[in-house]
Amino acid sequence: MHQAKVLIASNRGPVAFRLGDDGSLRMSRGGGGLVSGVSAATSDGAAVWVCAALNDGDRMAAARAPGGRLDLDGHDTGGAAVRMLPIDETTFRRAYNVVANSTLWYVNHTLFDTPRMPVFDARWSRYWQAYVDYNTAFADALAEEAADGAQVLVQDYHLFLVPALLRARRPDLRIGHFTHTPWAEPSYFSVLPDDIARSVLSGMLGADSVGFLSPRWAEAFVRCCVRLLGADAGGTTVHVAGRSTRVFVHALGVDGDELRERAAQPDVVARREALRHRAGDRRIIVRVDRTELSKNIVRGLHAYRELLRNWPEHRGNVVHVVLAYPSRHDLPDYRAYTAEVQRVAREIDDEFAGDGWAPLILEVNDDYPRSLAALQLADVLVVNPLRDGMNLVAKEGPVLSHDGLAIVLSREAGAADELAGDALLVNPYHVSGTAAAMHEALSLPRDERQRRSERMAVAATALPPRAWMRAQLDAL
């Protein structure tokens, strides 16, 4: 088997499979800037791509495939050959749903109820094992494939522990760990067990570089491995065990060209149609997310709905297009939140609708190119989540714009970083300031509104997902 030299690894992989009804596999291709990006990895030679089986399909596939690769077109995969890990459906239910999902996420938002959660108990010792199980099945694979000296770039909370467990077994490997998500302060990240917070610092403390997506996350880790491994920090870099990790930002963007060329096709143009259709010549507030508790969506409607009660010159000459894609719904919790935020909407349509118009439109159903389109025809733009390591769709927004859009935006995304200076910053939690900012957006002299929205488009191109993973590259 030919060892590569530049490896990628994530729990979702670039492709998925499913099994047709006649028993034959299809595949899908993922999208997303991860796989964007690896074709700027793929340039420096022989490069693969590790990820978990997610599936019945994907199980199947990796065991049909030649010491586990899977032989697929290269353009589906930005270059890069493919290794599904087929791990014990137990053992990735416990790593991915309890650990993954539903802890170290919800740590590193800040989102934990936490006079009931989060419970470390027995029970919850051996789901931490199913992690740490999880996490080795990917080192024990990055090892085999790499070659000598090679780079490994491992993505995201799911693989926390990769790096010091890679490094144990191939001390000769560049390796860069990249988290997506906000980073909790020390005082919130203790939330976790002592010896549980000690592993995840440390697992990507084994790595060469650390990257993050905003400097405020940067250097909220920094002061973790400070407080929680005694760890010296300088500059950009954090020394502790006799090991240095340099530590960057890489604020990923997206790839103007390619997102624009894709909204020009049939389905998106078609949809385009069919909302302006609904809307009618009303002025349009967008918001696409998907029913994460992070990205506060329940607190949008609320503001809206107060949008309308304290400025009633609004009524009957807006509408509000809410794309709230399911997430995670094998989640409780995310059941629940889908539920609240088909709840408030009715209420809101209850209260206001009448003589043909209707405030708000709302889809449940995952439908990119609509999205595509909602953000074509958007005059205002809401992005108001909780806590969010960057959020692209702050970034799509103004590269789609037909005719210039005004951004409502969460001072808490790490995209407020790049866009204070164009976009309505507020309080994700004040939803009579956001609201206030939704009737500024709306009042915005178009020509303003107009020189916002160019200005941002450009932060927002300044480094797409080739040059964002570039920079991963040039880090080790």
Second form
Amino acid sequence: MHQAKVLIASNRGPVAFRLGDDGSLRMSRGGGGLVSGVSAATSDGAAVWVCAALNDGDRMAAARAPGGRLDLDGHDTGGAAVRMLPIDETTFRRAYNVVANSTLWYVNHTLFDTPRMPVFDARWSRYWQAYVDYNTAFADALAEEAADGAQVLVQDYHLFLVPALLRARRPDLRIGHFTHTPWAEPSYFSVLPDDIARSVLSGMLGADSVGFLSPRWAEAFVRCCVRLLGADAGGTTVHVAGRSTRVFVHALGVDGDELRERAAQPDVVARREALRHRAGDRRIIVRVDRTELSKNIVRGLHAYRELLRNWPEHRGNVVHVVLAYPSRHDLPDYRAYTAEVQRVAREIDDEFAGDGWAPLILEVNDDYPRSLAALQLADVLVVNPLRDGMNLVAKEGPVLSHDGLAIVLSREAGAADELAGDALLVNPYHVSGTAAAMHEALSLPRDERQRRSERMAVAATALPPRAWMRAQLDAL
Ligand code: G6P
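Could you please show the structure of the form predicted in complex with 6-O-phosphono-alpha-D-glucopyranose (G6P), as a counterpart to the form predicted on its own just displayed?
Below is the whole assembly, all chains and molecules, this chain first.
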């Protein structure tokens, strides 16, 4: 087995396995933006991608793999070999559900309902130990797979401890970490117990460079290092305990050609026709989100209700297409949130539907081609997260739009850095302000809307996944 010159580490890998009723394993391409980002840049085939087994099918495939690397059977992973780690289920569940998704992700999105959560007790300490073990399994596998002086790109909040653990094992490597979420200011980050907060920051500072999607998140990270680790920060470098780590910012956009090509396929065309048929010749307001608490879908629906109440001229003339896909349904908060989205949608329907008009089309099942079709048809796109590392839907919208769209965009999304000039920015907590922005978006003259949409499409495609990947390697 050849050791690799370039390695990628992420929780979710480029392929996934499902166990059939007959005991056979089926392989498919894994989900998520990270997968396309990374595979776009590893096409020379010299890379190894280390990821976790996420379910029983994955664990079985990983256990069967000779030397740990999967037999990919011609599946496209951008040319990378894949090493899937068969971490035991309890360790994985604790590390992924509790620590990564319910604690670290919540901290950096500032989502805690603080009168109740978080609670750091003896049980939580066991969960933290699982996160340490899970990160250690990655560090061990990377140390084994990496050639002398190799470059290692570690991704996201699941793997905050890996850079320092890996450096301790292999000081010869060039290690980068990239965070895809926002970062919290020190006042909020310190809800974490001090030792945990310090472990997270020093874990990351084991890297030679740490990357973020927006200057806002990078600056907050540096302030956390100064406040909680006593680090020195000058320019774009953080110094602590005799080591220096470069902090860099690189936004992530979409590959316009690839996206348009996918959207020209017959499955998208069929869904576009079906949606157009349901909406009639009415204006269409679209949103497309994973149903994550940060996406603020419920306030978005309240804003739509206020639009219909305050500007009656839109009643009967507009349809809101809400595509809210399932995410992390192992977590009770997420299930409750989906139920709330459905409840508020029903209320809006009860209040306004009539005369052959349904004000809302809500879908909660996953259908990628339908999302592309909706973005092609949208007159207005609503992207109102409470906080978002980047938000690629805001970038896909103007690229796919057939007739130019207006975007109502949260100022708390990383994408606002690039799209602020042409989107209608809102404070995501301000429901009335969001309703007014929806009205303004519907009222923009057509040529003005098209001009804005074209400029946003240019901005959205300026930094495709390949450039983002290259920036991570260059930062080393
Ligand atoms: C969210 C985060 C991303 C992360 C992704 C992982 O969208 O903001 O940074 O990569 O979740 O999702 P998963 O389905 O793998 O838990």
